[in-house]
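A single chain comes next, written as structure tokens; it is the form predicted on its own.
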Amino acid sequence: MTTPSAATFTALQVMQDAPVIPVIVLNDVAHAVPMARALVAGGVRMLEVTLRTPQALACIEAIARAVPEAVVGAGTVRSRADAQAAANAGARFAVSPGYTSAVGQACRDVGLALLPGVATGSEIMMAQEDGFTELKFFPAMQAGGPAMLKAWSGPFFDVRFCPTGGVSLQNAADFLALPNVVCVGGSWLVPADAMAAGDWARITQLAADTQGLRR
């Protein structure tokens, strides 16, 4: 699949990749080049490095560089400082926790796609007036999970999801089976111990398990 130019890159095509995305959290950037040739090695080339950690923009700028078949994005933006920051180090696309005009503005303004975060009515429909209709649903296990998703089809049958947050490989095919969902996102794909020992391994593994998941 050819990688779309950032002009042209939309939220859409991060969920339509593959049908989770990781949530990653990295703590040393020399974990970051080897864990992303991992995770592409899988299959899974959209990868949400969260901007949780001091490491997270050098992290973000190393996978950029030197691995061109991933497109890396900034997770737990929540700022407009926050998106310059991200698109300043390589990254293609934004993941915020929650939604502000201000925060979507700023994205477009820096050519970031944004999957914005919702947990309530209010807030989609806050979403929506701005031009955003792919949506993270976080935290989805605690905001009610694959229930709450189908409730919400009815009044926002025009919106599309990524539910995060709580999400397992055990779970994750409930809320794929929804129709108002796209992908999940998903922190068990690196989990901190594989990091640790660098175990490459089985990163991929994991990322290859994923693939059954699709719809």
The other form holds:
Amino acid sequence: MTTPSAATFTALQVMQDAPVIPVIVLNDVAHAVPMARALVAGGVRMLEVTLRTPQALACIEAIARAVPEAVVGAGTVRSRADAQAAANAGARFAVSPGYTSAVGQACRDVGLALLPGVATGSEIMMAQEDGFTELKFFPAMQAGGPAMLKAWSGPFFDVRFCPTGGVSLQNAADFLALPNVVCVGGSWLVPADAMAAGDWARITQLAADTQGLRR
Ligand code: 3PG
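Could the form predicted in complex with 3-phosphoglyceric acid be given as well, to go with the form predicted on its own?
Zooming out: every chain and molecule, the one shown earlier first.
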């Protein structure tokens, strides 16, 4: 697949690139580049680095600079300031755990494709009112799992989802079999112990293991 320029990246393109978007928590800037290279080597290049640690923005910056084969995005974007900081660091897309119009507008203003997080019908309707039709279902297992997505496919027939939260290699196929699911998100590709040990081969293997998932 050709990589579009940063300005033209859409949420749908982010979702369609691979069956799984890894949700990454980085505590050490030194881990960022080898971790990103390990995922790319396993065929996963859309990387969501969560803004949950003091090092997250520096990690996004390092990956954007040193791993051009990866497309780094920012997760846990909850405010206009987060969106601005993510764009400044070189993020190409944003993911939010919930949705507000302010965050939606902020991402548009800084040119970041956004996957807004939703867990209820009202939140889907708010995101749709603002023009967002590709959404993250979060926290997916806790909020109803595949059955919830099946129920939503009736009234929200024009929305596509990336379920995230409690998704694993074991249950990912149940989500990916649904017509309104484009990809899933999950942290299992980047275990904290593998990162701490510098076990990049394990991360490459975990990424490669997701390539067989059907979309
Ligand atoms: C998150 O934002 O924490 C993601 O949903 C990751 O959830 P997981 O650790 O259950 O994959």
